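To begin, one chain is listed below as structure tokens, in the form predicted alone.
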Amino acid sequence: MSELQTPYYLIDKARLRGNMEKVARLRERSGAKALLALKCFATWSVFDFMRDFMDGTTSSSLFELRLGHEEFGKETHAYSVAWADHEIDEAVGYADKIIFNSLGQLDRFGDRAKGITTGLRLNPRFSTSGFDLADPARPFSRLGEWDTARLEAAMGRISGVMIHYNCENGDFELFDHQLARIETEFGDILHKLDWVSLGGGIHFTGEGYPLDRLADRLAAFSRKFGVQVYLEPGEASITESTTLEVSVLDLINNGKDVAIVDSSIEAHMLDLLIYRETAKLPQHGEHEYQIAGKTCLAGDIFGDARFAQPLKIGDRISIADAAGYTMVKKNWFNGVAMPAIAIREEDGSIRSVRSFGYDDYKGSLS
């Protein structure tokens, strides 16, 4: 590991098996399908390996969708908030399911996508997301139909239903009264369906989450209905398999002591900022220090640490469970380097996989 040069991000398969096996143990004992949400992971060097535990892949967007298909293969899903109409043609090229999010999409692209598998987006109006800006059943949400009435009106033009409403869910008690809720209330057209997608944010590889009975009762929904249930995983398939490596550049003390690292909050790991969240940091010792970001950004902050060492600039420090909407989400912000992209493979050695210099730096603008 000392070789390469940080920041990068390193993904452990060892630790990524550990989630595979158990979305292999989800599907084989509730017969749900497992595609994996590439708005959170899209990190296709590992495709390979992910392969064999899943169905395929499901995506927000075109590019999305062409990266499954080429990348991932097997079953490929199709969605979009909005699908324009140059984009179309070549989206239903690549998908195997085409999922609308509103009815006046299905009206306006329903015969041009004739020839695969479609669907639409239906939203219950709730969720367990604790946070509004990521909550689909928010005010005036634009995510998906929820009148009955709209819905009974795209019936015969569509074989299935995409309801997305978990957020980091790790609680089953709640997910099953949920699932219940949306039986009762969409039960009669749930059940002229062929399939009903639950989405992702079902924390199921957590720790101690009650797995067998997240399968029974995936089951019981489908004998049910007469449907086949599929799921999307995005962080619970990679959820702590990677760390962000970082090398302290500067230490200095305003009152606390602060290391200053070779990345960013913001540029690397944006979704923690987004959302007012702390990195997951090394809490073991009796030496505190905030660890920060190098651009200018004031709140370019990972969080606090603590260490059984004081640091040393040039020290290595490892960010836990940097995997989900984090390479998916990293840019370019002060022109800090990238981090680079690195796997640990299962008999511990390690490989660079991909980088980034300044030649995609000036690329990405003009």
Contents of the next structure:
2 protein chains.
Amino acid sequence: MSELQTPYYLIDKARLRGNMEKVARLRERSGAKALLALKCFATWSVFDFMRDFMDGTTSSSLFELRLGHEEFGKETHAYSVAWADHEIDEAVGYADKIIFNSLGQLDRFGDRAKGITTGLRLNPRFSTSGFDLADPARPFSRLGEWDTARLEAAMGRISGVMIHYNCENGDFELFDHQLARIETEFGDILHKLDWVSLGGGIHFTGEGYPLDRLADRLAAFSRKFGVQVYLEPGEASITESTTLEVSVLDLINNGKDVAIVDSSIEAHMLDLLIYRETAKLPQHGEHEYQIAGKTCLAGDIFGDARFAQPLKIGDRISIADAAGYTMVKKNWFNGVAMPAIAIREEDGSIRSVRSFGYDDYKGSLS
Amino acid sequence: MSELQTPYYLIDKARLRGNMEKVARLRERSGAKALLALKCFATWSVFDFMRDFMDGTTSSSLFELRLGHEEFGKETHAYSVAWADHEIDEAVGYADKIIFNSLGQLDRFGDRAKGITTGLRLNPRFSTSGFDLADPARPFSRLGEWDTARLEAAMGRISGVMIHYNCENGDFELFDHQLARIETEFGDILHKLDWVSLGGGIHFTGEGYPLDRLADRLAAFSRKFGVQVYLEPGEASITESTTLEVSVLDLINNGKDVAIVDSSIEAHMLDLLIYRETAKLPQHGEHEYQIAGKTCLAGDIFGDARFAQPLKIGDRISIADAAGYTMVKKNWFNGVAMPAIAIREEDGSIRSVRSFGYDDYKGSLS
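Let me have the form predicted in complex with a further copy of the same chain next, following on from the form predicted alone.
Entire complex below, previous chain first.
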């Protein structure tokens, strides 16, 4: 078998289908619409496949918006923490809905968005994030409006709100509880709206998640306020669908067995570094190794792994769950060869859809 | 005046010259050679300018090596934490010297590097790094060999070593003290060598650094062991030479005045996020703002700044010291428009040497 040269991200369509079928079931039972959050995953070669299961895309910038409009189609939501003057007309041209982050942005650009549905980001001042860094409800958060007077000032100009406050939340009870808080604290406003996006971060495609209870809860919310509900699954759409395939380049022991592989957390799985987390690595067998990247960064470490046999140079290792927030922020740190992007079709065949070479590296600079 | 559209990195050649002249003085007085560390800065449009002041480049991967060879020229050092089988012959073709990270890599590839000078990375087991993440001497470090028996096993096959153990070290006394430790602990080995690279991380271009004392110390080290000394300045070469130019997109107050700009620490100045540091921002005036990026990340915050006048939307802000470890690891997080790269010539004129658009974003994926 001729194998692709590592490193490469490998998107497994059969695994992706598993998530997509859960998304489709949730939509059908709840009446909610599901938009892919491109900030998490924007590998457009699989949009043809995902399109049948989802309602469209949502975005966090002009480029994501345009990609969603051109390559995914269907319903396209435009959100950005802040639009620039030179972006707004183009953005409105691609979008079905535009969601402003602040009353100031609505004041500034509302007129130029007259042709499309307009919304505002509502910050409920609580979230499920365990990381201050990623917590949209942190003190002085710039993400959305929470002051009732300011929200009221937008009424008449908006028909909906986006509320993003979940982060990898796999706890339905917590979701239920926090949604009840939103109903209580912002009910007066919600009653005046046509649609409410509850954002992303609900881990409803995870093993054992009570999908039908979530669906029924969303349907009840929708009925109570007479609103179309949207969800913006990013990680939930693609979780566990993709691996990062790497090869062992060197084996050393400086007090511990370390396998150096042809990749890097900083360059290829950046969130492991930012959030000081470890990768999902093989854990079966008695031979233990620390799996490390090949950059100059001392802490370029994927984590500890176990194998049935001792590793040899050239052995391949699959790093699991490598779709979300990886390809969208890969970079050329240390000039490390950038992983190709490959797709495993449902018949088992693998095709590379993008590879990167020296010219891409050189062209990233000038 | 027609200004470039923000965001853009602006490399100021007059400021760069200040650093380069210090590098040249150090070389002249000490006899040490200075190689630009491409992992820190690889914007090759200014290599023509830097070439007159430096001896060449060093690298941390095949792509950096090739870039140094093709665009900088002069002496080219090849280092990588681990070379792959399919890289080694090409690497040897570009390099004057190849420095292996481990005895295992020397064993594996030494024969294929026969035509060029060969070295090994020596890890002295101490460093000046204040961050465990970036500390090459951390426990179980995979960066270099420290065991005397293993170093001895390489003798006869190598003519030099690379010792990288400084990190933004602006303290000459500490440098002097640690070099003395190296002389004591590894003197027997150093006497057998022709060259020693002391790596990068010495902040000798900083304001007030005792450059001549450093030069004399390096010259004494060189005489004592009869070795050619190399330095690999990255940050020291380009420090304070470059700004990131951004514009204010929105002004909000959720308990604090916040200016949202058309950039992002995660996408454009990643080390601020990784090391939880703040950017160098204007600090004069009575009007204080938090300067925040435009991504979805709650912690996308450059830091606090002060201005003489209240900020207005459209105002431009210069973020200082934006050359090192920025352009080499910028990425498409959130699809935020990527900063162009521009150069301010010594006559004051500014020219853009690279800009990035939607097609670059789309082509970063597939």
